[in-house]
Structures are given as C-alpha cells and as structure tokens.
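First, one chain by itself in structure tokens, the form predicted alone.
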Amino acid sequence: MTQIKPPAQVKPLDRAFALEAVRVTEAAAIAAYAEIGRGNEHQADHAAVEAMRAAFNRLPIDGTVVIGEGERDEAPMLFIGEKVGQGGLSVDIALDPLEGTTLTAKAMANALAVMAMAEPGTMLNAPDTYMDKIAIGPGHKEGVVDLDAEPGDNINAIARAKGIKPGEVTALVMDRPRHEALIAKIRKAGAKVKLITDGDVAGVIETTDAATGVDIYMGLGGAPEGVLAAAALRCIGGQMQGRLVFRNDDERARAAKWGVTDLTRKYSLHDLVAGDVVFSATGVTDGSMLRGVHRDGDFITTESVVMRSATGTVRWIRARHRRVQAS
C-alpha cells in the first residue's frame, strides 16, 4: 500500500507558504472566470490548469503533483508526477484547478479552485477512481460515525452526538442515480437530504460550518477530491473515512501503479493526509463557502480561504486584482 509518514516524523511547512498557496488558487479562479456560463467545460478547465501551473512555477518549491489532472499520457498539464516550482522546499501537491467544470460552464454555484501542499509522502496517492466517503465536522469523539455502518445508524449516531433528533439532521449527498438507495435510507431514518450536483470538496467542508446546516456528508465521489477534502479537515477539524471503489480492472491496475495494494482498505482522515498541510480554495462562482470572482470596474475581486493544520489557523482573504488590459 502507499506509505504515509506518521505525523511525528513530519516537518512543518513554512507559514509563508499559506499565502503563496492563495496566489495559486487565485490565479486559477481568475482564469476560469472568463469561461463562466460559456458552456465549454474543457476550455474552462484548461484555462484554470494553465494559470495554476504558471503560478506554481513562480514559487520557491520543489513540488511534485500527487493528485492532479490525470496521468502523464492523459493530461498535458499538472499530471500526476509532474514537477513544478523554481526549486526549494520539497512538497507534495494535491490540486483541482477547477472543481466544478460543469458548474462553471453553466454559471452555477460552488465552483472552486483548490489545492493542498504537504511534506513529501504524507498524502495518499489516490488513483482516479471513486471513493465511498463519510465525513462530519469537529467536536465529536472519534468513531462516532462509521463508513461500514448503515446510513440510518450513522444518522442516529450524529443526532445523539449533537443532542438533536434524527429529523433535525441534514445529510449532504451528490445528486446521482447511484445514490438513490442511500438517499432513501437517509430519509427513512427521518433525516433531511441536501443534494448537490458537483463539488464534493466543498460538500465535505460544509459539515464543518454550522451556518450551512449540514451535519454529515455521505456517498461516492472522486478519490482525488477525497484527499483534498481530507486536507481541509486536517486543518479545521472533523472526521472522515473513505474506501476506494473500482469499476473495472483498468482502475485496479491504476491503483496498483500508485502503490495501493489493499483494495478494500478503509482509510481514516490521518491515512489520507498526515502531518502539516496547507490548504487553499478560491471561489470561481458564488457558493456556500466562498464568493466567486467578480468584476469591479478596472479590478477583479476574489475571495479565498487558506488553512494550515500545524496551527489550526484559517484565514479568509478578499483581494482586489488589477485587470490586465488587452493590447
């Protein structure tokens, strides 16, 4: 299986990299802004990828992409294993230059540019497969919910932990046909279901913010997004479990290539991300977590959140950028 260093061996990242991380996601979000509502998912993603790669290459890091846009033969930019940066501190990088390509193309809410940096060997090299996930916010004893438990049991467990009735629990689930049975079981337990069309990194993070009303995240989403979500939870608190889900032999072979030998393993939050990590997200379209990119006269405004697990610091950053005029 992929080896992850135990937290005790992890050297904290320089705090300056928190602000450097914001510049990277800001660049991707601003590039994607031009493609909002234009109906071209590929072009929106391409613009964000190009901008994020250029921003990384301005940083004093020796970075390796461990969660990226795909494998080298499938992704011209920011592929898994690609080296970025000008040289310096060695870091592993997980990224999604545009989480919500469909959301951007259709001018829908909650599209983000997302990345995380950590010391080498401390993030799971998750293959591009599905991951079955369950996540809750901070403040609960470890193991209050379990990926292997029935959905109704998890609803009852989180209700007891919060001192509320099951009918007051809200579960967030991606709106997919594969989740019909899961949704039915959640509702049978008396809980409410909030459906999202895309963006399960933001969906997991919603469990940490009481203002969203989301108590628990459940269901299948992308494995790379699972690692990014785990990076955020490492910073702000919470619990998460995940298990890789394979649809065919090609996906199993891809997992083996990245060092995953136990195909049924249940990963805890610390299995997914260990040690110090910096996480950054910038809104592309307006959403529940962040305001999107907007034009303000000769300027463009962005809103970002940047977190660091070593200190538990969470910063919200609103920035104004001078628009580049066409020549």
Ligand code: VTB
Second form
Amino acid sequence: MTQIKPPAQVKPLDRAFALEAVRVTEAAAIAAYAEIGRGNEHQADHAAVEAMRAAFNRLPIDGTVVIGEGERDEAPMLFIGEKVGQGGLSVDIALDPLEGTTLTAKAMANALAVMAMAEPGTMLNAPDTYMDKIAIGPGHKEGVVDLDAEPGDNINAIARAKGIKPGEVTALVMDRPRHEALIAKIRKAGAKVKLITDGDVAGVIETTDAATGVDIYMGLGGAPEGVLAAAALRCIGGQMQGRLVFRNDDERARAAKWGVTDLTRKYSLHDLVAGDVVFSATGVTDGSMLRGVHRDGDFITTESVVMRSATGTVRWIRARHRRVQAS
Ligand code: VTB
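Alternate state requested, the form predicted in complex with the ligand (shown: the form predicted alone):
Let us now look at the entire complex, which starts with that chain.
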C-alpha cells in the first residue's frame, strides 16, 4: 500500500504559508500571461514552470516536489523529487504551473496555475497516468455517489440528495472519445452533460460552487490533476473517489516506482490527500472560478483562491502587481 500516513512528529502547516502559497501561483500565472494566445504550448508551460520554481525558491520551506512536471530525466525543472525552498518547514508539493497549456495557447477559458503543499508523506504520489474520478460538492451524506456504481444510478443519487429531478442534474465530463459510453449513459439517465476540452482540476472544483451549475464530475482525467483537485476538496468540502487507470505495463511500472502496490485501489478523498494541506490557484485565462491575468495600465492584475484544510478557510485574493517588480 502507498505510504500516506504522516510521520508522528510532523508540525501542522503554518497558517502563514497560506498567503505565501499565493505568491507561487501568482508568479506562474503572470509568466504564462505573456504566452496567452500565441499558439505555443511548450513556451507557455516553460514560462510558468520557471516562474513557479523561482517563487518556490524564495520561500522558507524545505519542499519536495511529489507531483511535478515529470520524472527527472524528462523534466529539467520541478521534476518529481526536486527540492525547492530556502530551508525551513518540511512540505510535500503537488504542482501544475500551467493546468491548461492548450487553453493558454489558444486563449480559451479556465487555464490555471495551481499547487498544493501538504505535510510530508500525506499526498498520493500519483504517476502520470489516468485516474477515473467522481466528485460532488459539500453538504451530502458520505457515499451518496460511488465510482463503481452505474452512471445512471449516480445521477439519480445526486438528484435525490439535492432534491431535484435527474433532468436538472448537470454532469461535467472531459470531451474525449474515451467518454462516449459514459456520456450516453448520463444522458440516458436524463441529465445534462457539460463538456470541457481541458482543465479538470477546475472541473472538479466546479462541483463545489452552485453558481457553476455543475452537480457532479465523472470520467477519466490525469491522475496528478486528481490529487490537486482532491487537495482543493479537502479544504472546501465535497466528496471524491479515484482509481488509477493504466494503458500499458510501462505506466504500471511507473506507479510501482512511486510506491503504489495495489494498482486497482479505489482511493477516497482522504486517501488522495491525507494530511493538512494548503491549496492555491491563480487564474491565467478567465474561468468559471477565477478571472485570468489582465493588464491595467502600468499594472498586472491577478485573481487567486487559497484554502487551508485545517480551518476550511477559503480566501479570494485579487492583486495588482507593478509590471516591473522587485523580488
Ligand atoms: C486532464 C486535464 C489537463 O489532460 O487531466 C487531461 O486536466 C487528461 O489527459 O488539462 P488527456 O488530455 O489525455 O485526456 C489535460 O487536458 C492536459 O494536460
């Protein structure tokens, strides 16, 4: 079984880190802003990664990247296992400097810079495979929906829990050929399907906000994105389950390398992120949850959300940055 229990002597995450975390995602988002709409995904990602890494290295933490840009031999920066920070509080870090490289390159909605910092050893070290996920917002009896239930049964269950008709339920699913059968089953149950092209961290989080109209997230997205979304849900509330999905033996071997022994395990929200966690996201392009980065005369404006699981506090932070900044 994957090691996800915190060592006994771990200190809870200091509350000051909630605000420090924002600087990290702001830096990545501002760097990505310059690349919005330029059609160059690689360049956009690179700019965000570099800026996020520099921001991490200004923090008084002893950070270890557990979910990052890839393995050491394939990612020059923010690779899995990389140490960041100036030294101090020990934290594990899950990050995606640009969740939605294509969205950014095409100037489409919902690109984010995201990261989560947690007590060491408490986040699933998810390999870069798919994860089958189901998520709903807060306020419902535990187990009301289940990853292993039929999609139609889950639609009926969330409808009952919300006191609405199945026809009033909206399920959010990634627009991929692999979801053809799932989408058909959801529609057969009477529900509506909102399709997204990318960005399922924001997609999962949409279930927690009544204003989005999304009642449930279903389907396969990236496993690292699953852990990041779980970190957010640990703070805001809500339910989520996930199971790794492998396409080949190479992916199974990667999972084993990161300590996953039960390849078929169904992870609960607390299995994905077990400890105290801080989650931060800054909008890159305008989206359902956050406004993107904008220019306002001599300033750049950002909108971020930062949350702590310890207290469940969710803060929205709108910031104005001078275009030439002191570090
Ligand atoms: C998602 C989504 C990402 O990858 O997890 C997805 O959040 C999963 O992979 O923004 P596929 O693209 O293969 O479906 C992204 O779309 C891109 O990294």
